[in-house]
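First, one chain by itself in structure tokens, the form predicted alone.
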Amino acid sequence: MPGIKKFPIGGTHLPENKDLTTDSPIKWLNAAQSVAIPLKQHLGVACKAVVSAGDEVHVGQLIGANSEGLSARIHASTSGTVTAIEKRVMIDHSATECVVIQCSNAADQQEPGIDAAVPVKGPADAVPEPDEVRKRVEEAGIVGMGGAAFPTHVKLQVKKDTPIDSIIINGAECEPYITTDDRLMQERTAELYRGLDIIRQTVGAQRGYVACEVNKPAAIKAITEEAERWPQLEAVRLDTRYPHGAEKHLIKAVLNREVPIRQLPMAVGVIVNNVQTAIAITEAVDHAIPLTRRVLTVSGSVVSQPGNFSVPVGTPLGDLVTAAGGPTEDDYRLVVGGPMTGMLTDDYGIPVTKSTSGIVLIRPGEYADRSAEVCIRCGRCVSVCPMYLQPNRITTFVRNEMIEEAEEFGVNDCILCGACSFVCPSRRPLLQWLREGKAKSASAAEERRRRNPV
């Protein structure tokens, strides 16, 4: 195996609080009472219910599909009765249809999954014709389960004159706290290199690798052993640096390739995949079983009894939380995601989506309720910048409605990592600013093309 890899230039190191849960074995936890699944978990266009209320439905039925646009199929994480299709509050605050389903005592409420019997298919293994995977993927419902949730199906559809021939797994996983890709790369390293294989064969890329950070030793471990058995396919080690996870960082360090800004991954020949993906992808193509449930985990330094989780899609936060044994103090913070970029909220009901990573229960210190204090141009904000922009400037832009001169300076090609607002000494809130320049540029260019259409 190679030295340790990193990008070269901004970043910063973190508290990890991974020891947390990096030793704890992945839990199957059942929806409790009832699931609310969301129409639209995914880039591109919300699905349309294809069960009405009233209806019995079994784990793995589809209930949510779209024909037209950029989509994602949804199935039922639960047997039971839909007892109402209506809109729910998602982290974001937006108001999606969700289909909600009262979960049966049945012995099929748990997914199916593979036979122990039945060995994970190696290296010898026949992968099917490429638009075979790609029909199995897409019937299966598979996103991005990293965070960006893009429709997997389309991920796999290579254009010729954009050859790609390396693939990389994302298993840096370096938000503080989160171990939901760490547990997976230790308990199911041979399904994560047979999608990973997968992949490589369907685009006809000729390498592929698992990259994870030094902070994982049992997983670098376990990648590193099972890398043997595939001659095309290899483990990377990478430096601690916030944020390798990334993926234009993550190529850079992997292969030294740098992504031209306002491009893809495809650019460079590469597709970046998540560890949770790579192993639905295994699920779906070899034992058709859709995505219905994701691995996630709760901590937090106020979590009573931390873990990972394999949880059925549609699951309200509370449940999470029971599950986790509940806090341990009264003062605290509920995050979704990891507490770089995940969101705040005090919804219990909130549903568990495809790309919910997992949720971290922190005191308020953690989570500063940051006030707009005034900037002392000290320039650590641009030194850990892992895009060379200027936070600072271009926040400042954003305050004053300037968007664009934010885009000028770069705010589209902000990544969110939020390193920015973790070293500024004055406490800034730069990555809400950061997100907000974002949004508010997408308002204006979709206004443009509304007045100039072409």
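All of these numbers come straight from a predicted model, not from anything done at the bench. Note that the rigid core is defined as the largest set of C-alphas that superpose within 1.5 Å between two forms. Residue numbers count along the first chain shown, from 1. Compared with the form predicted in complex with its partner chain:
Core-superposed comparison between these two forms: the Cα of Asp23 travels less than 2 Å.
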The other form holds:
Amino acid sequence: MPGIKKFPIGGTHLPENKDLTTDSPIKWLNAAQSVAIPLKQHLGVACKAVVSAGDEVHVGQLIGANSEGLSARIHASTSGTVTAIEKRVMIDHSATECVVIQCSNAADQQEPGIDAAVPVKGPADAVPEPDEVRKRVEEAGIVGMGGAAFPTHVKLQVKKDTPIDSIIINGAECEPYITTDDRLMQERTAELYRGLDIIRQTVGAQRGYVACEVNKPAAIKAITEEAERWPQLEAVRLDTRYPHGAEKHLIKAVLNREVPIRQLPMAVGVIVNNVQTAIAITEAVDHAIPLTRRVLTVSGSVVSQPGNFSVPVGTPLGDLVTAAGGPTEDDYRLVVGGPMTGMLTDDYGIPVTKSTSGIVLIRPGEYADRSAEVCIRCGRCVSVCPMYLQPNRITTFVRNEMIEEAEEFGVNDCILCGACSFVCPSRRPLLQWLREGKAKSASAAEERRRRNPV
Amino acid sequence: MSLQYSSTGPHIHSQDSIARTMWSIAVALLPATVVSAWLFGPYALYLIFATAVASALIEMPLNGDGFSLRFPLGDGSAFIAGMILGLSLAPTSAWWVPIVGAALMVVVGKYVFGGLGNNIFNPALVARAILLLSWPYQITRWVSPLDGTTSATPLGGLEVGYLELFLGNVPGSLGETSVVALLLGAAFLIVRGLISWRVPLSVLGGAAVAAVLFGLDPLFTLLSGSIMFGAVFMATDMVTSPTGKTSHLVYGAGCGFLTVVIRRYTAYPEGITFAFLIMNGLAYLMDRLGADPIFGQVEERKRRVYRAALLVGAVALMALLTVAGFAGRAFVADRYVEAELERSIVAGYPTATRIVQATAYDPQVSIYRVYEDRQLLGYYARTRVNGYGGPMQITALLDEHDKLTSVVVGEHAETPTIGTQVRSGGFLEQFAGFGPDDRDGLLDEVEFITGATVSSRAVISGVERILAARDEDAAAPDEPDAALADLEDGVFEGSGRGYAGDIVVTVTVEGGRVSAIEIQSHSETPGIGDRAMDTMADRIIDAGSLAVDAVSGATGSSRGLSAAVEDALSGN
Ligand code: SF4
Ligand code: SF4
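What about the form predicted in complex with its partner chain, after the form predicted alone?
Up next: the whole complex, starting with the chain shown before.
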């Protein structure tokens, strides 16, 4: 096995706190009472509901669809009765149309999991034609489950002028606390490799890689052993450094290719997929199971029984906290996603979507203190920025409404990883200002277009 | 889609804070502090901590955080800057220097610009610069460590070995003398991730390159003076240095290079204060122009490499041209000057057969001894003085008894109608007959040209200077006939008084010229005196004259050797 790989400059080490859940097997969780399934869980246009209030639905049934290219179908994640189709607040504070399903009794919620009797296909088994694969993936409503929620069937569509030669499965999972990919790599290794091989053959790539940071020894062991069965796939060990999970940095580390600025990985012949997405592809292609659940981590120092759970999409956050035994202290904050890039909320009714990687309850001592003292120009933010930006300067521009200068210094190239904020000794909320900067830059661009339509 | 920015991450944070950063720097300063207390005594501790505490106190009312928990040391930034300033003081600084320095640092260096994070120039250096310009004596009186005698610093001409420089047992500022203590501090800072190795290393690199270019000993340059201290604790000052990786390198190299330029070409033996201040002023520009390409700017990176290569090429070419120009011009100018000089001397002494340049004790005066065979005809001397309109060249001819025979005003820039009259025979004739002994009478006895007081006075001062130089020249021991020609063959022994005792030599004369000088015994400093004597012996043999320049830094040994050779040949 080749040595440990990493991207060349920038990045930082975080307190990982993964030991809380790395050894707890994924627990199957049924919906408690009701789920609210958002009709928009992907980049692009929202789906239209194909059921209406009062309908009986069963798990896996199609409930939302849209013929638009960039959308992904939505399926019922539990059996029950549709009680309403209404707007609910999402984690990004947008109000999104949701199909609310009141669960029927637990017995017939049992979803079509992979039948233990049907063996997972191996390297020798055939993969359907690319068009067939894309059709099954589209029907299963699969999106990128790492966060971006890009519809996967679109990603598997190869453009003629940019042939793909390598597929990377992103098992870096560099966010602290989160261990979903870690567990999946250990528990569902065969399906992961099968999924990777399906992707590889569908887009006509030669090689596939499963990349994992060395802070997950059990997962590394699992993927390394499994790789021996697959002649064209291999396991890659990554150094532990935040943010290895960022697509462009993963590519740089694994293949030493640099994705040109403002371009997609395809430009260098690579597609990156999430661990869970690859497993979902196996389920969809080989077992015809739609994407209705996801595995996520519920962790944090104030959670009494932190663990990894497979939960129906649409489950309210509150149910997850309950499933993990609830908090042990009263004073905590709820973060959806990882503590680096996730969002803070106090609304426990927000539903889990296909791209929710976990929730973390953080204690006061761990709160990012936002005292925001003056910038002492120490340069630490510059030295950790994996995009080689100058966050100190960009944020100064943003705060002085100098958007053009901020753009010139690359505000739009920021990947919002938060490494700069994490290390800033003056506790400046750089990431927050960078987000503001991006939003302002977008509206400035909009304004320019409006005034000067080409 | 509305985003509430305050709910975005990161929700965890590294344990670092401004205060932690600052106190870590204090830890890094400890080795240097301890060493300075050991070398220079407890007063060193007073100087260092008085500056630090005074800085913190003076900052208290200014930082607007007067009565919070962090009272009274604030975030520690003033305390640290104070320690750094304290460590850069001379061990004998007066008791008030720390306090005045601290006030200058906090008020002028920091709060005039708006406080922590906003100052353009390193506050400690600002304070140091003001102190240096206002009280040069108080802050540059150096003493030897441990025994406390007043002494020059190695940069001021003291001869010391590398090991002493490394350990710090040499005179200098409190914190700068011990390189080993500074390296300890640097290692700590780099390991803690508080400074990037790029800055100190490029400072040293820039200084070494400059040293090689200007013909200095690079290792000595790095080990002596404040370069090491500055590289570790001053160039890395966060607020006033750039933040990018490339700009770190450029900035550091600039600091080091400029320091050596200032050491070499200005009146200040230590250049870091002004060099670093200049670079501070450029830090922002460097971050702006030297921003590293963004990850993914593949083309841009290639372009930069190409451009950097072009730049290096262009600079190299320019350097080559400049050097060639200089060499060519010096060559031509030397030839011209020599020819002109010879013409002019021969015009004054038509029978001259041999001209020997005498050692100039006053560097502004050049004196030539003029001989007809072995017979001294007199002295020919030149100097430059500032007249009314600019520099003026004064030439004086003296006879063998050191009496002026004539004075000539050469190139000048005086006003054509009146000032020029100083060139008139009537005015210049008045100087004839004066000698070194009665030069004090010149001012009274020479009549000024009416309306051209400044020009007249300038000529008189030039003549005075020449006579003074002649006076010292005549009094010097290795006089008068320095030329070693037409000697009797044989081996002769002689002795002379050196720096530390008598030097005994044997001189071999073959074919009328000295062919070998051997040192029989001496008690000069090993490594310095003996090397200087060997050099002198070579110089004397090569020149065929005793009138050669002494080896700088070992004048005593050099003179002693000349005296011994002269003694050996005295019967000749
Ligand atoms: S959030 Fe943006 S600016 Fe900050 S480190 Fe990450 S990429 Fe760089
Ligand atoms: S890390 Fe913070 S204090 Fe340091 S330069 Fe960046 S913004 Fe300024």
